[in-house]
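Starting off, we have a lone chain in the form predicted alone, written out as structure tokens.
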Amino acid sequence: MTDSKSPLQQARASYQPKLPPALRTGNIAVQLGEPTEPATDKEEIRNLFPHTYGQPIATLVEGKGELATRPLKVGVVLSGGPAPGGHNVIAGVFDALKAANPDSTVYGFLKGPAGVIKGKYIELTADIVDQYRNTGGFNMIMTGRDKIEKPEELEACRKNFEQMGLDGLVIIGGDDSNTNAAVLAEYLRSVGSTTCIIGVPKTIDGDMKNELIEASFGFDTASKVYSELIGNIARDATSAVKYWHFIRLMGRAASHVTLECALQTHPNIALISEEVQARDITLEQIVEQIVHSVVKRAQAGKNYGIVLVPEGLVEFIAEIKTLIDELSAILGQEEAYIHSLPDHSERVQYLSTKLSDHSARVYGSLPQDIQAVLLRRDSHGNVPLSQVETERLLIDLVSDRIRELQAKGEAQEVKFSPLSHFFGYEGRCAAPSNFDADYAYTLGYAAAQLIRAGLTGYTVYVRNLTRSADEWVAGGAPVTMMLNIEMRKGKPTPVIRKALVDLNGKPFQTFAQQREKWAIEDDYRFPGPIQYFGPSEVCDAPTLTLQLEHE
């Protein structure tokens, strides 16, 4: 009978993540800076968070401080989609608390924030935590996408914390989850609860970062997994020499994953949603860009190539956003009638009389399955854009355009054989890279220190991530300083602003300088699989995005 753990699992279990110097010692102190405030919407946020507004940035340093040494009870919860490194955050919290006092207790709330609201948890022992060190996934305590925001949910949490005697809760999640942490911290302080709430920045999309938070954990591993797969496909494309591969990558709001994978692999085309929006690029122009590369490469005898497409592209194309807005208004008044029409062609014909001329033409140009998706609404009344297979949409439109050219006697050398792929879940639960294993562990270890210091309403940060862990500096950023007011479900809501791709930043500019060459030539780069053992420059290097941002 074979062992249930693979040789790699067994070897990774013994990997000891690296920590910055201040966290390796038993003497850890918190250094507080000046009061902080958000960049915008100061008064609105001050009014919403009167008990936690204006807190100082905290830096963890080596020295004798006044951190709690008594036994503490601390909960951890995983929130949102999985990201590689989540288990190491929990291991970091566990190890830090046990190092300060072996009698401390760590509880894992089950299945995300719903477990916090319902009081569903288990005690995390060394036997449990040790099974999950340096592994991917969130399966130690599972995750969920619930939010803690209604008054009755906030009060249910308070009661659970009081019954448990909980000193702190570490919320491991993205921008929405860390905003949620700020809301919960504010509520608890307003009712006199001493339970501290600390957030940890997680998302493979890479869109939770700012001047203090250099990266979210999970982005490094996920983008490396996708880059390996893209490199493999590029190698196959140059071997079979007959397929154009259209690859959709995760990242609904931001295109960081697509940009990082493009820098790693040099595809022929990589579409960046933020550029499409900023330059008001139309769907037709996107199609023409791809067709131009297809034709030019065919003229060079290369009827193959790679196209990278960010998951959220359609939301950034102005004409489609306008179309969706018009459809939403029409459906708001006539949804029952439209769906009562006997077949899709009648629905399209009716809508063409209701839409503006331009939107009617855009809608009519879309494949039938995409038209059908745009007529659906989810439970929140939104178009389920995640169901739009953007790569297939582009394949259909590019195919149509090539047939048009060939009917005119042009592009006769083109033999367009497209294949579609979607890379998403393949990267979310991969075994974390050394970088993510170290980074996530440090985040957890630092979160425990902030709770020992009695701080609440903070998100953990680690600075100097492009250097060795010996130069990392950890601390906490008040969540209120990262908030702004946005319209959510029709009302102004405090949220952490998503960090989109900076078109003036070094990562995008580096990509933009090379893409014309990539579009025509075979300049593919092959990153290969994540390496866990070997020289540091192979095993420990962070993403190219992070390296370029720090140049």
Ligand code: FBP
Given for the second form:
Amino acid sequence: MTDSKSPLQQARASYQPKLPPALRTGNIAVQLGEPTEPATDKEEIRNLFPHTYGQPIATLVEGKGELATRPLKVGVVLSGGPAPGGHNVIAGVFDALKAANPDSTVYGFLKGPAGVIKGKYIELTADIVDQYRNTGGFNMIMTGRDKIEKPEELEACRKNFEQMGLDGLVIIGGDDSNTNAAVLAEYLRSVGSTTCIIGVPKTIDGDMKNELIEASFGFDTASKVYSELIGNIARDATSAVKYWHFIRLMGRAASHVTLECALQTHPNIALISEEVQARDITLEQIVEQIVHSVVKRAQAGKNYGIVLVPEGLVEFIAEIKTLIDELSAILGQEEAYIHSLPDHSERVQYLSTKLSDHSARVYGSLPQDIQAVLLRRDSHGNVPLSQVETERLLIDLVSDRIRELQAKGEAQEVKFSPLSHFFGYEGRCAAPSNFDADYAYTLGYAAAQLIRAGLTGYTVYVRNLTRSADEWVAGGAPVTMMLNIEMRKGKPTPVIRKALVDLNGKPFQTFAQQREKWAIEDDYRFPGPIQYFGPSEVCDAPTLTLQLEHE
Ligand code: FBP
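Can I get the form predicted in complex with the ligand as well, since the one above is the form predicted alone?
Entire complex below, previous chain first.
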């Protein structure tokens, strides 16, 4: 017989996440700053958000405040892909509300924003919340990728909130979900509803950050899990001495996860999509870069290596980006017809008559499974990147090129045995690191205070994340000040700008200074598994990305 909970599960259940000093006391107040405005598109955003535009930054401080002490009813919803720490956000909301008034109630909307629209929820009792403290995953209430944006959906939410007598809703999601939080907050204010909407920055992709939001929760744990696996593979590569490992990493458009893993593990090659785009690097040049390393290392007797590939790479290679745009335009007009064609070869044939000559050639040169994925779109009109096996595409192209060289009598030392891996789902639901456990709990605890203060249309922030929680400062940033206008589905739309890798930033520069050496030598670094107990430098250190950004 084994216990239903592992020893680590049991030990983690009693871990008490750390809070910043201001939130540890029973005396919490909100300090409001000056009115704010977005960096660009001020007029458009003011017109779109007349009731919530210009709100001040809110800082949570210790002091006599006017935060509500009556029993509150607050909902929580998880939105988008899972990220380690989600359950701790909910635990933070729960504990904060119960501490202020034990008669407060927390409701969990089920399966993401669709649950809010349909009014599907459960009451989250202490028994439920306690089972999920410091655990990974979003399985307490599940998640979904729906959006609350159509007028009838906004109104359905309002009605549900009114029926429930809801004082606030905490939306735990990424850039799109936090934008959604602002839209819902504005709508509710415009129709006289008093339900407050507060967003929490979540995503393993690490692309929801700006001057106010230092990081999204989940990035720390997920990139540490992937780094552990990459280190293990590097150890295997230097032991078995016969495989080149091509490892694709999740992260959607941004390469933050790949960059962090590269800094942690020193692979031979790490491709960074943002650089590929900025320097207009072609697929052929990427292949040449990899082949160069393969040949040089073979000449040094090393027929093994590690290549990291960011999930979004294909969208940043100009010729494939053009192809995807052309395909999107064709699908926009003729999706049903194209999918009604009896088989894949007929679809390719038909599309070759519709695409520009260059795109038709690029499309024709891709493996069939990638051709097929490029014809799919998710509910937001995006190519489902997690299904594009770019690592296999690169393996095929590098193999072809090596064969070509060898046919000419070159690169004779090379024995190229590639293996492909995709690390994504392995890290999204891992048990949160101490950093994510503390950070997510603080985000939830702070979200509850903003609701107690009657604020709406805010995203929670926590500052000084590279320091100990004793120096953290939490508060709320008005979402309208983070918005800009971008074209989405052909329409100008207010959105929080996605933070891509900054090529002038310290993390990328640190990587760029060392990568030539890594391409040839074995300089692998082995981060090992996430540690939950032990010396602080081993178990509490934030990501290298965050440390370098704050140096
Ligand atoms: P979010 O932006 O919702 O946090 O998604 C994170 C993520 O893990 C991406 O890295 C990945 O592309 C995507 O979710 C995969 O999710 P799905 O399986 O729903 O396509």
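Just so it is clear, the model here is predicted, and its values are computed rather than measured. The term rigid core refers to the most C-alpha atoms you can superpose between the two forms while keeping them within 1.5 Å. Residue numbers count along the first chain shown, from 1.
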Original post:
Would you say Q368 moves between these two forms, meaning its CA shifts by 2 Å or more once the core is fitted?
Top reply: yes
